[in-house]
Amino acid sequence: MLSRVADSLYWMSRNIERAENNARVLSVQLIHMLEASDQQVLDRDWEEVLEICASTVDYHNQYDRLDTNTIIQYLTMSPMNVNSLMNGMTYARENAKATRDMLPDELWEVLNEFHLDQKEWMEQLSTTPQTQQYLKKVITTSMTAQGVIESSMSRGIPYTFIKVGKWLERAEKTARVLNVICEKNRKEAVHGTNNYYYWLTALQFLNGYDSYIKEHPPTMESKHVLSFLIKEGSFPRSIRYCMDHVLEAVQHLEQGKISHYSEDLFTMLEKVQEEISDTSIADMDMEQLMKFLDHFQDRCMTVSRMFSETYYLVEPVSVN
């Protein structure tokens, strides 16, 4: 397989994954703006948002105050954010152009799709419930598109790109979310049960919230919150899952041998289990947490550099 073609694959995943995982804190946080009543506390829940859309620097880059309806056009349908709904849907449906002939026929269709219906909501996003309907739109499509690769592929080369972008994604997501929440709590020395709101509140943006409620009823500590999102092995947004499946991934590529080219990434990879494993959430107050997320992000910085490197792939203009 040519590498423009898997650096194609590759960032298709990660930008269908992008859209979705921006679009569910979108929808929460839209959600949780009808129940504010403190015009400070909405202003800085929504410099969380931009934040965890990697959207804050070039937001106010452009615009010089916190505006909700100016935010939301901005992470939905900007064409000037490199992060907006709208410009990772159409990445994904330009990579997915450039494949078609290594996808199945029905991804290219939920793709295209989505791409003709987007004109017309560019248009009519005014109210706050036809934005959710789009964010919705953008959530199914995603899974949509996602549930055809994984009941139509082949598990050969490209998907095996298709889902290291995937998990690769997803497991940066669910870092720079759990930084944000705990810098809101960056002042706590230990653990405990306040706060519910916060932790509730990054169970949601994670689409975590369910299952972790059946796991830990009625709790919401934040050492079994981050212990959950963090290190949880059977919940398909924790970091230690996400990372299991992207060495998974090159495992396959490489069918289980490491060749001169790959040792560097297998040593990366095995490393960042390593510092997942031996992390002890419950000893560490929130500043180390930080620092551990911080470090996470870089890792995964690091790998998908690794990774392009690699297998000949191009960066992107467009980074986080």
Second form
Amino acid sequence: MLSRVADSLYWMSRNIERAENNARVLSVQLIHMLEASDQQVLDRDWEEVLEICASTVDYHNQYDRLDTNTIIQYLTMSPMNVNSLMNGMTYARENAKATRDMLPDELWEVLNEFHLDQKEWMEQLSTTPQTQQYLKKVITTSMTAQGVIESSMSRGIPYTFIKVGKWLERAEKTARVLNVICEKNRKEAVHGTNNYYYWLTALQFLNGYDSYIKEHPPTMESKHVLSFLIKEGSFPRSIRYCMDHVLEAVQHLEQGKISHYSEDLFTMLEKVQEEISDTSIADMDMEQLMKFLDHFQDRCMTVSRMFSETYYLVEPVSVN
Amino acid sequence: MLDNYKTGVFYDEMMGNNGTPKHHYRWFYQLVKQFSEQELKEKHETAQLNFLRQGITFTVYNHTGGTERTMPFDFVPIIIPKERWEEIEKGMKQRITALNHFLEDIYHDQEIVKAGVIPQELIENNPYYYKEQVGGVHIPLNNHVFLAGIDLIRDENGDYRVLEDNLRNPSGMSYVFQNRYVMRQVYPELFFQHSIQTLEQQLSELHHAVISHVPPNADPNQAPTAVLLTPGMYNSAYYDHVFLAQQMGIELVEGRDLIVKEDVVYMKTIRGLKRVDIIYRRIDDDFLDPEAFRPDSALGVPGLLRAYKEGNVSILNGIGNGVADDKAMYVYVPDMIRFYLDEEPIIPNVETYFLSDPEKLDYVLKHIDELVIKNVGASGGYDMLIGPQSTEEEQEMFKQKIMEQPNQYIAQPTIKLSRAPAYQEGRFYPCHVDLRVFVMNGEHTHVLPGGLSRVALKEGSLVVNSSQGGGGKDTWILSEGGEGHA
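Can you switch from the form predicted on its own and show the form predicted in complex with the partner chain instead?
All chains and molecules follow, beginning with the one already shown.
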């Protein structure tokens, strides 16, 4: 397969996954904000959402204050925010358009349909229920896209690139969410607040509440939640699950063989796997956890870079 | 449904002068009559939406950037009886064979010039004659035209004539398939009483034609690797490229995916470089290789021409075909048929005047309001004057242009292009149509049954190009002798 095409498939998949994850976070926040006790709490919550879905620094470079409607606009439709839902879905469609000959027609149609309806949405998004509907549309579009991929694509190279993109994006997002929530816990540990609510939010952001509660009825211990979202091998958004699958996918691409060009990538993926399994969540305090999560996010970037280099997805930078 | 339909002075594909349908449209007419007005409207909308949802679009560029548009689809098909089609088919094969001989000849011995049939300067001065780049090069099968799109029209007597040869990058074949697909989806009833030549197998014919052009230095022990080279997703015909690559099962590549090393072309894959043997390119000659043509081309591949000349890669259509399909050379195609094949043209040209001839020039300037003036180098309906439909100002402007550069223009009588009913906005009205016939050429010559019927949907308009408001119709070749059967 052409490197350019592989690159587009990888980014198509990451963009769809990112849009879905961000839409879910925003959707949860739109409900939580109704319960925010005061402006300070509300502002803090929005800062966190911005940090998870985009970049707080970028936002503040463009706007001088936290305003709910501005933030919603920024995260959904803003052309200025590279991670806005609209941009993500547009990039995904462009990537799909550039690789149409590799994709099931239905996948293209799902993304194209979203694009065709986009104009109408842009004119409508003025109330919270409308925004919620839009978020739901983003989520179902992503899920339909995944459904098409799973039900009709051969388990060949294009499929594998799509999946690697999805898992890396997911793993990184999970780490990001946890990092933000850990930070909040650390800051407020001194006040001895009830953390129940924070961990509930983390689970909701990552669509893990239902699965979690079945295993740990109805407690919300930070250690349990963290272990679940980091190390639970059966939950499809846990860091471990995602990284295990990235490794498996690369093994599949290489048909189980390790060649000189793929050696670095394999070594790194195995190292990441070890780091996850050697970490004892229960024995760590918030600070250590945040360090672990920061380190893992760096690892994600390294893996992404190595993956691109191994398959020539990125043009090597010329020396002269 | 067609109660107020007037055929006028034009030849109508479907309706006779007496208000009844022609014989081969009888069944179609009966079937359509059974639709209610509501049904017609709904089906029409469903069909248009179908194209949009599938993203079967072309991109139109203007000052605000590009917009993706669908080509409007009209459901009234152009139906051609079998015997009529067989004659067209023969005519197309004849024409392509002659044009191919011509291209091989003028890049080698120029017999046709030596024989005094075509003036030397007409070839030498042609901007698309790339003698310096590809003169004397031997190419697989000696075949320059792997895919041609020949535009046919019918005059007021219903006789077919060739309007234009497209031997460079004819587009629109995907629409032939999509028109048929949508037609079957939305109007299945119409197919019940008709036996129509199918389009299946056509893309494997095309694929076969592509891979028959094996370059001399290809590895004989391996199946050749063919790719389709596209300028990219912002090109107006991108959908065509996607469709053809996908259906033929060949890789769709852009210039940046290819690299030439030691005169061999490779594509950049996730496993490193892979050798490419055959390139079906949809990039114009000028942009193919910045080393040999326009140095500013970012679409092309440096060194491609060297690889071509070395016999390491085949390029389809051949480089330098533009010299054979411009509007001046068009006039000589009947002579080419006589010269190379010793036959009379089966499908004639439209009468054409060269303006370099002072006598003709004088005539044209006096009768400009009756004639069609075309720039020999332009296509897509640009830089063209349709005399009877133009203002005096426009006519003056063209007179000026002609007098400045008489060699740049040709004139043709305004042909009363045939018409067919179109159903748009809830009513049937007559629109001018033409037919692009696709001819594939590899080890043998094959004509795709039917082709792309293009329709000028603006009432009274003669321009069928999709960039200027034209639409498409399905084209049915009846497989039984002109008769629908139950």
